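Given next, in structure tokens, is a single chain: the form predicted on its own.
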Amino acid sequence: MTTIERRLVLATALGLPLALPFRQAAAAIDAARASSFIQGTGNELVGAINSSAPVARRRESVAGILRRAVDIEGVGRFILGRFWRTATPAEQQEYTKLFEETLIHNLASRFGEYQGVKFTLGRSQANTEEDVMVSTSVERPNTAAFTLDWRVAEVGGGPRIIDMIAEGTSLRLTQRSEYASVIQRNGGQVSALLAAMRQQITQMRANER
């Protein structure tokens, strides 16, 4: 198992989305709006996760919620970082597609298997001029509650999740470092990362059969 896969398993085992980036297009948002957005999103996720529907149906529901809540377009570009500029247009297009599938598939698969989740909203406060940090407490059966902080900004005219902080660690920065490491170990070739992502997706699909 690669470092990326181990980190993915750890994050999703805790019920955490992957690293979510801050987009340049983000605009200022007030704390009340950010808090309301996270409360609504959390309630939707809990409702889908705790439903009596089959696991496959719960995964589909969670995937739809995540697509609406997360700034997916900004995710890939931030995490790929400076390598976005060195990638060819074809590589950029493939990366964007692979990244969305990887992100949503992993999160929906993990979230969709959980039940008995509780979600409690905590304090909200401005983090930068553009975003607000919303603190929440997440509980699962037979598991100690943990604090999960969500960064929220206005993106494309609506609130979106742009980062998550778990145990003091920004997941967006961790994921960016790991992707960069894969590329650098392969002579700066973005194609190496794309190959690893394709393999990861193939493995994820096989595991669901």
Second form
Amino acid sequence: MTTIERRLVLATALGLPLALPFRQAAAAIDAARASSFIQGTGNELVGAINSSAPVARRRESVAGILRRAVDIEGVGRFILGRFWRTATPAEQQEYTKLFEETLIHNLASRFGEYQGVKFTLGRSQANTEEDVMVSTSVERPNTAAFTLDWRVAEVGGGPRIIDMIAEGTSLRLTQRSEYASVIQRNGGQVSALLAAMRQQITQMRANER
Amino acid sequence: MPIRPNRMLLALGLLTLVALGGCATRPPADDPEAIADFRQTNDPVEPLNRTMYSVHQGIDEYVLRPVAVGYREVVPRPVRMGVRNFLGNLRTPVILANDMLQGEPRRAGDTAGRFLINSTLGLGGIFDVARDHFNVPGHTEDYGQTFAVWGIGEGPYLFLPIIGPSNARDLVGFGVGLVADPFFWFGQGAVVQALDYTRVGATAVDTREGLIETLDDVQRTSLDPYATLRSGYRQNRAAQIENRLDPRAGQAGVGTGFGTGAGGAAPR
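The form predicted on its own done, now the form predicted together with its partner chain:
Complete assembly follows, chain above in first position.
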């Protein structure tokens, strides 16, 4: 993929959601388009991870790429699941904010450890009518290669990542289970989850210093 | 051979504990979504499981993890690789039996070929010649997976200290795997018994070493590590049962609990 094409994909991913502020139902996505989107995003990520910039800078650029490529709002809603409807509008708003920070931080710090990483695109296949699963093989020095699958859907007119699957384990299913458990163990209160998330973020920030 | 009956007793004892243990509160009948969730989570003995989980965490924090970290620091990578390969090779008879029980002749052929090549050219399994030179990577199979292929449901989720996450089906499969393992019936006397214990210990250390990053990550990022492991175990097992996993990335597989992969991956 040339740089210009990559820029185009990026511009599409960046620009269209701004032009269409109202979320639409996910439209069908073409496997080839999803695959080239992952290729582009993957190249950007690898470039950022393997750059010689200091750790904090690297993590920031990884976070930036993820913010553009991941359908954070949609993933967040999926993960909160049935509790999204029981949450008050204020809780929904705070949840979305906290979720974005947690997700980006966790992914950026995980990918940040992948120094020297290489990836190769595997096959892609339509998963459901609405999304495509793109398979990649991730290689790091001194560790066995592993398969990382990306679920891509058309969100707001551009391809976006809606899930990552490693070792058969889906990020959003696992996290949905985690958050549901926190809420259920606290009498079904979404506010309890928000409190736990706030505390986690405080701790994350403290550990970074 | 006192080791075998002891382990059977242990498994039986644990199952009894589970039977006697506390039960999770069912959500009220007028909340269908909550009930659907409860069924999907399938953790009717959650309070007991959580107690077992904290017991496990204590053991893990003070024994299992430090030993695994020390093992990684002290033993050079090629040696750890040899240990992993050797343990994986010891498991191949059980993997082969399950390939056949599941009616997978091609996979059975891979497993049989691997056992022959690695036991001979691989110097008793220390080198994975089949993977590295014949491009036949190992895969995992166990009785829990075979039961699943036969249509047996997973039964309630269980968490056991040291073994880790499991369920009724996989735990029974784990027990069958121990009893059906030819190496466990091979010879008797103090030496054989010592070798058996060594194998169990080495498997535990090797498995935990392969999971250092994964489990550290869960503890660091999850708001409820117990729930994360429960969901992760179930998804990972589902992928194994359907043979969807990448054999290159497997952990040392023992059939249930934390170590349920192919045993093919290189240690760090």
